[in-house]
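Only one chain is included here, represented as structure tokens and corresponding to the form predicted alone.
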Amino acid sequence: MDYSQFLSMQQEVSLLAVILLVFLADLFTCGRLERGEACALSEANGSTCGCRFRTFFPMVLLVLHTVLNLLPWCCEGCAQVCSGKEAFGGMYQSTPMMTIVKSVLNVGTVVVFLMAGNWLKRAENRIKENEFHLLVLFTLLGMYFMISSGHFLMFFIGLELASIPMTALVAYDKQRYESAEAGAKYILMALFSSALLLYGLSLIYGAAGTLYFDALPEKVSFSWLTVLGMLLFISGMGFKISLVPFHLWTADTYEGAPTVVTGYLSVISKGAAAFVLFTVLVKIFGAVDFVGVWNEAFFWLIIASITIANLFAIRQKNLKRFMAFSAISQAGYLVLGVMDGTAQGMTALVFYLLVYMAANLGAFAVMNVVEQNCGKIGLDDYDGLYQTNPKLAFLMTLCLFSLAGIPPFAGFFSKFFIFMAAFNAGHHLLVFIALVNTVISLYYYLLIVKAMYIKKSDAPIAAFRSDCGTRLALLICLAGVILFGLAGCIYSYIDSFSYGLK
């Protein structure tokens, strides 16, 4: 075996080193007793006994990992790097666009770690603080394998590596009934979706005799067997992306999971699954007959997702359930980039993911800090928030405006590019329906703004000061919401590495 092939897996090896260092740091920095009352007492006396070290060390390592692998090192005269790398007979593939998507996921994970700092210092979470970091990093590693897979076996290993630790994260607050219930629902739905996906892959393998992405286009033929396999694959991925009608787990899971985990689940895993869905369809099912079938399937999935989710979001009083249906609707817009599998669609999809990550994690950061300080998560609880916490209300408003697609925020440009890609592919009716639904989404996002600025409350949320990690996370999200829409070079840079059927 040629072990030098591992050098082609630069991002994965780097992340694995981060996981190993975090594990060793947790093993040697603090004992079990120090993590409990003794640690709390020592912090009160000015000593950290390694507790702050355990909080910031994983984040610092992840930041270093992100900086080292942030942009694809592509230049003139570096043809092999620019065109991509392969390892293990083509089971692993790496292209500059894949590096960009992984970097987007890295930045989102750093923001989640910043959001989680204060929550992890609570007495019930202190003893399992590093378990949170390790589980998140393992899910991220699984998404890396999904994104760089060149073989369905590698893809499925990455899918399960991302899904199983995510179940533990959803059920992280195991003493809470809602969290345990959310974990049970998530793992059952994950198993069901994996079964559908595996059955689809078995049909594809039976028809083509191979699972290599590069070999499948020549061997797969348009028949009921391969079409059924493709549709089952789309159905399995629909669960991961939360497309209607595969969305029923989403609201209950989002409500029961810790708010930090809900934010991670709503953006990071969804974005990785959407990108992988795009690449698999383009690489394997790029024939004209197949494109017609999956275009028809996505046409109805997108309409159902954005319409049903928007209507159900209006009825929600719990903000986490509200954001769950918002995420389902946003998934519909995200998958618009998959239509026809064009290079423009890939660029729009990745850019939409980047902007959506900034806006959605910003909203979840506000929700998390309010919940940690006041224990409130209902829509009515936010009545009069501007009177007591004007900065948080202002930041929440900017994030919601971006999610709704109001100019001049980045969400407007991300929606414009995703609509333009679908329109140029010839899906005019679909774009019109999506535009109508954008108006509906504006209404329910403004319900939160109305609660914060206009509605009065006899007992508003008390004024409080956010922790440093949350403030830094909000600053990053605010910069993304404002700057991503103004810096056109970001979209142009992503576009320079995109690929598709045309």
Contents of the next structure:
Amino acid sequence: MDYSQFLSMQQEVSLLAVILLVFLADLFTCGRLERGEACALSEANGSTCGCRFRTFFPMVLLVLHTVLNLLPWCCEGCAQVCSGKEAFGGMYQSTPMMTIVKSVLNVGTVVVFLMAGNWLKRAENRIKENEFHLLVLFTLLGMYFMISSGHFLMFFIGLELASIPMTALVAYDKQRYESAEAGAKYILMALFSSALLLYGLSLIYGAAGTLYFDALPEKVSFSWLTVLGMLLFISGMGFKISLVPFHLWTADTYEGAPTVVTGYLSVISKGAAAFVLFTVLVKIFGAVDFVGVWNEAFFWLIIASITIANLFAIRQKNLKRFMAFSAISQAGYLVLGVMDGTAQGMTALVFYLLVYMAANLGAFAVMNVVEQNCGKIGLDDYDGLYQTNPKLAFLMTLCLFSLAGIPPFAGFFSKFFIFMAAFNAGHHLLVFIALVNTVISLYYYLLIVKAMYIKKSDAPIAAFRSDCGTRLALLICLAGVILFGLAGCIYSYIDSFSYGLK
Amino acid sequence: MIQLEYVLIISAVMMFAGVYGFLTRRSTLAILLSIELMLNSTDINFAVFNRMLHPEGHEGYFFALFSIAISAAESAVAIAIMINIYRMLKNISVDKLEKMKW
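Could I see the form predicted together with the partner chain next, after the form predicted alone?
Whole complex next, starting from this chain.
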């Protein structure tokens, strides 16, 4: 066996090294059984060194990993690297675009870790602090493999590696009933969807006789068997992205999961799944007959997702549940980039993911810090937030404006690009319906802004100082929300690596 | 020799019995069993397609092996969560998992 193949999967190897180091560090720091108490004691004595180390070590390693792998190493002379590389007989494939998506996921995970610091310091989470870091990193590794897969087996293993630890994360608050219920709903739906997806894959295997992405396009012919396989595949991925007929788990899971995990779930895992859906469909089902079928399917899925999620979002009283429906409708916009599988669509999808990550994680960071400080998550609890915590209210407003797509912010540009991609592909009616829905979404995002700025409350959330981690996370998100839209070079940089059917 | 169609019919019946069970059963353990039925039907599919249609490679067998291992891991996590719920509610019927809805 040629071990140098491992070098071509540098990001996976680097992340694996991070995971191993975090794991070993967890073994050797605060080695006593009652680690939680040990930390509390040492903190009381003023010597917090070991416990600080436990929080910052995974953080630092992940930042290092992110910076090292930020951009695809692509020079003039090495055209082979630029066009993509393969390892293990085509099982693993990587293109510069995949590197960019992985970097986006990395940055999102860094922000989630920053947000989580305060929550992990609570007494009940002390003992399982590093479990959180490890589980998050494992799901990230799963998404890497899913993104870079060159064979359906690799894809499936990546998918499950991303969703099994995710269940453990959703059910992370062991003593809280809602968390367990959310975990149960999530895993039952995840199992059901992966069973459907597997059945689809088995049909494709029966028709084509191989599952290598490179060999499949020639082998799959247009027949009811392969079309059924493809539709089952799409519905399985629809569960992961939470498009509308498959969205029933979303709101409950998002509400019950710890707020930090909800943020991670709504951005990172959804974004990875949407990108993989795009690449797999373009790579394998690129024939004209197939494109017609999946365009038709996505047409209805997108309309249903955007419209129904918007209507349900209006009547929500719990902010996390509200963000769940907002995330479903955002997923509809995200999948708009998949229509026709154009190169422009891929650029728009990745750019949308980047901007959505900044805005959504920013909103979740605010919600998380408010929940940590006073335990409130209802929409009515946010009445009068501007009087007590003006900075937080302002940041939340910026993030919500970006999510809604109001011009100076990045959200406007990302929505514009994704509409343009779908419009150029010739889906005028779909773009029109999506446009009408942005107005509805503006209404319910403004409901929160109204609660924070205009409504008066007898008992508003008391003023508090947020911790450094949350501030840093908010700073990153704020920079993203403002700069991603204004710096046009980011879009054109992504565009230079995109590929598609046309 | 058994014909391909017969085995495919068995796996399709298993699949849809699993879907039916998933939608109608009230106990979460019965739901897990239904899901196992669905996953196993896909394993049958992979093995049969490999044996009868594409005997030149072993992709289908390997896929079936991996999917058995992965579904076992998923069931383990699912049962762990069920046990956690049972500790709190003394019941694992899905009718009781209704604190969050709409």
